[in-house]
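Here you get one chain, nothing else, as structure tokens; it is the form predicted alone.
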Amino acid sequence: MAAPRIIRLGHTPSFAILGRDDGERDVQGWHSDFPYLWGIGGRANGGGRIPVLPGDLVLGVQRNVCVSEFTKVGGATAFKLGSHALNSGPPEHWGTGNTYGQRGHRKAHGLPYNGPDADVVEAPPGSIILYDSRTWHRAGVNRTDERRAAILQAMIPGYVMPFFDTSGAYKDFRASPLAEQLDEHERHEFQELMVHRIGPVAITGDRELTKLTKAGKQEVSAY
């Protein structure tokens, strides 16, 4: 019997694009990416989805395509290399995610922590970066006059609930003439990677229900 297809991606694949900085917008703080959001998911215990707790086990893999050439004099990531093993979010004093995200933040207090335990990884166009979603890390800052771009994709196991619900793009993709373009084998990976399911159910995002919860208002109420 065929193993089961465990791996499915945390949200559509999306373009970063960083622009020449100018010395005062708003810049990305440290933190860990979905499924564990470590130091951007909210405020208390600096943020998350995902407990701090003991162990090894991997619940997302992000991989990073560099479009363009990936520098530190032009924006390239930062990480904190093997912070993936200590199983916990970055300090606040580096510079959270949750702290950045504040508009103003930067010009009123600098960038976030860029000493020299912030490993700047530079790469050339075309290369793809992959490592544990845990790993504490940042967007650099672009000094130039060209754009840095990369296409982001977290990966998760099946069991995990995507960070952005990727039925939509799934359903538009079938509907245009790209589909055409790939084989039965093609077609049935990408369904895998794309669509959440319970057995043959396909677990999808309510647009209007977000909507309403998102206004704030009451119309649900969860017990």
Ligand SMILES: O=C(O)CCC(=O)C(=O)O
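Residue numbers count along the first chain shown, from 1. The term rigid core refers to the most C-alpha atoms you can superpose between the two forms while keeping them within 1.5 Å. What you are looking at is a predicted structure, and each value in this text was computed from that prediction instead of being measured. Compared with the form predicted together with the named molecule:
- Once the rigid core is overlaid between the two forms, R207 counts among the residues whose Cα shifts by 2 Å or more.
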Second form
Amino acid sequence: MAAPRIIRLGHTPSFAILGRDDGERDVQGWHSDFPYLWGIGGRANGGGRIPVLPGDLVLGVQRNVCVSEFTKVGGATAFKLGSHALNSGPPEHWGTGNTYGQRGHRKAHGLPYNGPDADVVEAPPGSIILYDSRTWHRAGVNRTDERRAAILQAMIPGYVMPFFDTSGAYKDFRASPLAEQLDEHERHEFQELMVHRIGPVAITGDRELTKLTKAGKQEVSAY
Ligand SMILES: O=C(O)CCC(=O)C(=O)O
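Switching conditions: you have the form predicted alone, so give me the form predicted together with the named molecule.
Once more the chain from above appears, this time first in line as the rest of the complex follows.
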């Protein structure tokens, strides 16, 4: 399977921060990430958002940066390693994101599945956890006083539509002093990750973005 030549972010990178658990607060349930979103987003398992194709076609790779240390006691992410190959979402009885997304569900029913089939991935701060977006996972439970933080990035081929429009965040970045800290190559790379487009046209409700990013150089055939 040839790798796509254009890779983009499926949404603006976001933080996932966990404070100490109090025994009753809402927690995240089992799910797969964008563009599959099995177990979350209100859809039934499988959801039909993305066709499930045989073989090893991967339409998303998740890249989570551990800002703090990831330990089991501190709320490291739990995965079901190898579940991407099943090409379907987590079972309902594990407690999916749809179920645990209902306010008060954890207080009433306890935590989602945390048995021997759940693999907690521990990692030092600064680590990057890369996984096939189909892999079932959920945030752990932080039983320490240190907050646990990660930056979540959904990497998708350029031909998959983004989950959210990234234009606002990209334009804020361009107008900020941070943009000056990147060299020309880095600025270009960042633009390519953040601005979804086909050929010269930025795919966004923001008409200014096509002009702003002078997107004309890219060939449609590059997809
Ligand atoms: O916060 C975590 O440990 C996992 C979050 C995550 O990967 C997700 O929400 O998709």
